[in-house]
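Take a look at this single chain, the form predicted on its own, given in structure tokens.
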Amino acid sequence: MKRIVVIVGALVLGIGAVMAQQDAVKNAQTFMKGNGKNAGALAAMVKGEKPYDQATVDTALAQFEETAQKLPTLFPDSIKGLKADGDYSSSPKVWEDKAGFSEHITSFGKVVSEAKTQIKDLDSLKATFPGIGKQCGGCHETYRVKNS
């Protein structure tokens, strides 16, 4: 009877900590998607394609500062090698370059601080946005990975 409920309790254990890896991963992706989303709300703006909104302008740099703020957490060593639903997933690198990384974080915090003080019409976001999509690119290109 003991071994069944040590087992048994073995196995909550470990599928309770398969769930928290996944939510981990969910968490991980929910904030990149929101990058995209407000990235995208900018770039249309940019383009002409929707009028400029200083509302949404500033929605948009609040998800990228938050984003900058909790990126160093979102990547626990319990998630390394798991993939994300979709297109895309985290690079090895997040884990095996963590000094590379945390760089990219932080150079993406100063440039969103900064742009959040420098956009206050369509001019200035047209000059600071492809400084936020660069710092974002950059990481992407070093940081992510197209799932097969």
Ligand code: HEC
Second form
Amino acid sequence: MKRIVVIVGALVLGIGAVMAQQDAVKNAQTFMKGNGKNAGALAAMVKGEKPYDQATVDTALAQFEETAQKLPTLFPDSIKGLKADGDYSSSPKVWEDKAGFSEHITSFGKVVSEAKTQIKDLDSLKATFPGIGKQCGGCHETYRVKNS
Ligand code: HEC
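Could you switch over to the form predicted together with ligand HEC, since the one displayed so far is the form predicted on its own?
The next block holds the full complex; its first chain is the one shown before.
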């Protein structure tokens, strides 16, 4: 009986750990989906599909900034190699090249905080947006993989 309790206990702990991993994968993905949504809102203004709106810009930049602050903790060792639902997952390089990954985080944060002081109207948005996009793309190129 005691043995069964121990085994069941271990199983429950195991399930708890798996759930925590899935939560962590989802959490990282939620931040990135927010990035995608906000980048899309900025792109629509750049393309003239939507009128310039400072509140939308401020919301987007605040969310990018929060992501930059959270990124160092979004990919704990426990989720290395785990696939996320949907189109993309993190590459194992996130963990294998921690120094490179953290450089990308730092430069993303820097570009975003500069953008906060630079974007005041459509012209400055148009001038600044490509530099932000380059940060997203630069990190994805190495550290994001398409799910097959
Ligand atoms: C420091 C690295 C890094 C930066 C900077 C970064 N991303 Fe990501 N992004 C990732 C990684 C790793 C993934 C894959 C993990 C995931 O999807 O959760 C990802 C996934 C995504 C996804 C796919 C989410 C899904 O559906 O799975 C989108 C959309 C995205 N990023 C948008 C952006 C945008 C827009 C920016 C810039 C404003 C950005 N990211 C900046 C690392 C980064």
